Every structure is written in structure tokens, then in C-alpha cells.
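Just the one chain here, laid out as C-alpha cells, in the form predicted alone.
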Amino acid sequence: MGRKLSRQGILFVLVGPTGSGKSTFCERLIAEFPDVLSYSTSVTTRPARANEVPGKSYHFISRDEFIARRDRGEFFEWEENHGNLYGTLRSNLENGITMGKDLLFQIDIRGALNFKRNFSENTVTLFIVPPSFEDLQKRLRGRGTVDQGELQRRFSTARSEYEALLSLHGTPGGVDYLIVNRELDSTYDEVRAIVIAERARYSRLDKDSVRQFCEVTI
């Protein structure tokens, strides 16, 4: 059996407004690295969209069930956005870290900072933004799948996330990388490079697994 480096799992957290490209980048990462990356499926009370697969895109449950599971302490974190509840299962995080599996998350900035506070050594945050707010507006309006009221709520959420991003500038333990999504393929290359580099970061590796590569025989 070949020698293998080992470490705890990494929590790759992608943050950014709706329309920034988070979902596309996660899908491409999973497709390219199916053996080393897996998408952590969150739980939500919102209805599934036409292109979403239950159990893969999200675990879709009722509001009553969500609240019951929340009260049992099953969620590491949960938030309410646009009138819908979203949560991250505590078991997903703990199992991934312990077993050395790297997980992908799409959550808001508040959830990302909660990850950083509780799993500072394991969490890598990537904040993805379009080139301008005008570009974001064009992308969301171009989808044609949400009404004007929903669009305005999403624009308001984006504004709040940008304000949070600016407030974190120079603060350790916040956002690790800021990525401007000007063009999908080149931006994906940036995201991909970060994932590869963080997976190889020396400080993350188990010392005993490194030792096997440092044996010298004469």
C-alpha cells in the first residue's frame, strides 16, 4: 500500500450574494474532485426549485420538522433568510473533520463566521462577488425565476453581506479569500487553486504521516 498523508478534514465555505457563482463552483469542484471533496447538504424549509434534487441540493423538510430538529440540537448553525429556514447538521461537520474528509458549504456571512469561531483551524472562507452590483442585478433579473419583491430582498441581502465584508477587513479569523467573478472559467481556476493549496498546507498535516516521507536509509 502506498504511503499517504493524513490530516483532519477541511470545511471550504463559499460565501457571496445569490448570483455570484457559488453553486456553479461547488458543482465543478465536486465533478473534478469526487474522491476528495463532497458537498455538505444543508437542510431547508423552502420549496425545491425545478433543477434541484432532494437530498443532494438540500434536504427539504417542513418548518415544524426543522424547528423540532433544531430544538433537539441537531444543527450546528441555522439561519432564517427570505422567510425560509436553513441549517447545517452538526453530525456532517464532526464526521467530516474526524474522518479527514473535505466538505463544501454555501452559507451566508454570519454562518461562515460561526464556522470560523468554532472550527478556526479547519475552516477556509472564500467570499465571491460579481464585478459590480450592476452585474449582480443583471444576473438575477436574467434568470426570470423570481418576482420583483424577491429580487429586492436579495439585493438587500447582498448589500448587507457587502457591508459585513468591509467591516471584516483587517480582522483575523474572518474572510480568507476574496474572489471577483468576472469570467466563469478563469474564476473557477482561482477557486480550484485555493482548494488544492489549502489541502496541501503543511500546518494541517498529521506529523506522523509526514514522518514516513522523511525516512532516510543509507
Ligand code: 5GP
Contents of the next structure:
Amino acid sequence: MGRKLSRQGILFVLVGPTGSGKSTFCERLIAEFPDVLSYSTSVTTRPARANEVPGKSYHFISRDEFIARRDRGEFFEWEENHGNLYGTLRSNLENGITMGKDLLFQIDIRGALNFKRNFSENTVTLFIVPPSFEDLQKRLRGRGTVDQGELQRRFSTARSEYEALLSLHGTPGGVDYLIVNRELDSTYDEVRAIVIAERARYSRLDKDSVRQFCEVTI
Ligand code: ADP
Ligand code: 5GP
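Would you mind giving the form predicted in complex with guanosine-5'-monophosphate (5GP), to go alongside the form predicted alone above?
Once more the chain from above appears, this time first in line as the rest of the complex follows.
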């Protein structure tokens, strides 16, 4: 009774082109596992989209403020995408780890590899791809929140993310899982299965907490 396994926190990093489904899966995971997963809200200098909630989707700040906070060392990592700056707050990482919650991140491939380098045992990377480029275009247009020029920039970023994905094939410390986001519910089942399986991985469990389950009293 009351016995619990304990282990280090897991950093689940969702990567993939804009429109591949990262936010959709993050939202579903947080809704299903609110007690064990929390979302790491990044900071960005890009303007908020109509459907985005400041403080939840991102912390939206000016470029000057971003640079000042970066120079104070507030970001664990940061990158520039499409002319905008994006960064992961150190405090998010620390809070998540202190609270014993596993964390969910939605960052680009360079940020994901940075996590892998610094927290190799804790980081799990899932690369999400749409079933085809046509589907990606349809989904992005359906979301209806980015203009044509912006879409073109995002497609060229998608190309370089795919190149990075392919170049990482067979590289330890690269991408752990590839998810093809066809039908939403069955793809979500695949994502949640990975989260559940990784949470049970023996190598991350604290040995003393495992010992509690290994008593034989006859
Ligand atoms: P990202 O966060 O990677 O930019 P989103 O989660 O916002 O992508 O998804 C982009 C759009 O595609 C959203 O409107 C979302 O509802 C839709 N979408 C996501 N997955 C699917 C799917 N399997 N089938 C159809 N539409 C999807
Ligand atoms: P978007 O503008 O579409 O929300 O994001 C553009 C890209 O920036 C996406 O690939 C997204 O995952 C990435 N991104 C968002 N936040 C961060 C972050 O904190 N760090 C890094 N490295 N990339 C981020």
C-alpha cells in the first residue's frame, strides 16, 4: 500500500514541421495525464496567432526583452526560426524536475539535439510527420492562421528539418521515434503508448524504489 516507483523526470520533445500535429498531441497528453505531465511553455518574439493563448501557447515578448533575458542566462537553449527567436526557460526545466513531473516540449530539431546532448538519459524525441506534403498544406490552410509568405518560409524550414531527420538516421542521441500522423485518434494512441512505455523504462527507475516491490517474506 502506498508504494511508489520513483525516477528522474523525462523530457518528451515533440519535433516536426509546423502543421504536423505537435500542439494537438501536447494538448491531448496534458488533458489525459494532468498529474504526471506538464507543458514547458517557450518564449518567443513572434506575434501571437489568433487562436493562441499568451502564457500557454508561448510567452510572447519583444526582441529587446528576449535578448536581455538571454544575456542574463534565463534560457537553457534558444534558436532563431523564420527571423523570430524562440527559447526554453531554465526555470521551466527546474520547476518540472523539482515537482517530479515529466515535461513536454515542442521545439525545433536543433533544440531537441541540444536536449539530447545535455540530458541524454532523460530526453525522448518524437519526430512527427504528416502523411504527405499535400496533407501538411491542407492542415495548415485549415488552421488558417498564417499568411502566404509565412507559409512558404515554414515549408522551407520543413525541408531542412526533414534533411536533418534523414541525416540523423542510425545516430545514437538523435531521433528516438518517428510518428506518421495519418488518422488523429490512432496516431494519438501511438504517441500515448510511447509516453506510457518510456515512463516504465527500468533503466530510469530509482533502484531503492524498485526494491520495495521485490520483497519475499516467507
Ligand atoms: P503543429 O503544432 O505541429 O504546428 P497542429 O497540432 O496545430 O500542428 O496541427 C495543425 C492542424 O492540423 C490543426 O488544425 C490540427 O487540428 C490539424 N490536425 C492535426 N492532426 C491531424 C490529423 N491527423 N488529421 C487531420 N487534421 C489534423
Ligand atoms: P511556430 O512559430 O510554428 O510556433 O514555431 C516555429 C518553430 O520553432 C517550431 O519548429 C517550434 O517547434 C520551434 N520552437 C518553439 N519553441 C522553441 C524553443 O523554445 N526552442 C527551440 N529551439 N525551438 C522552438
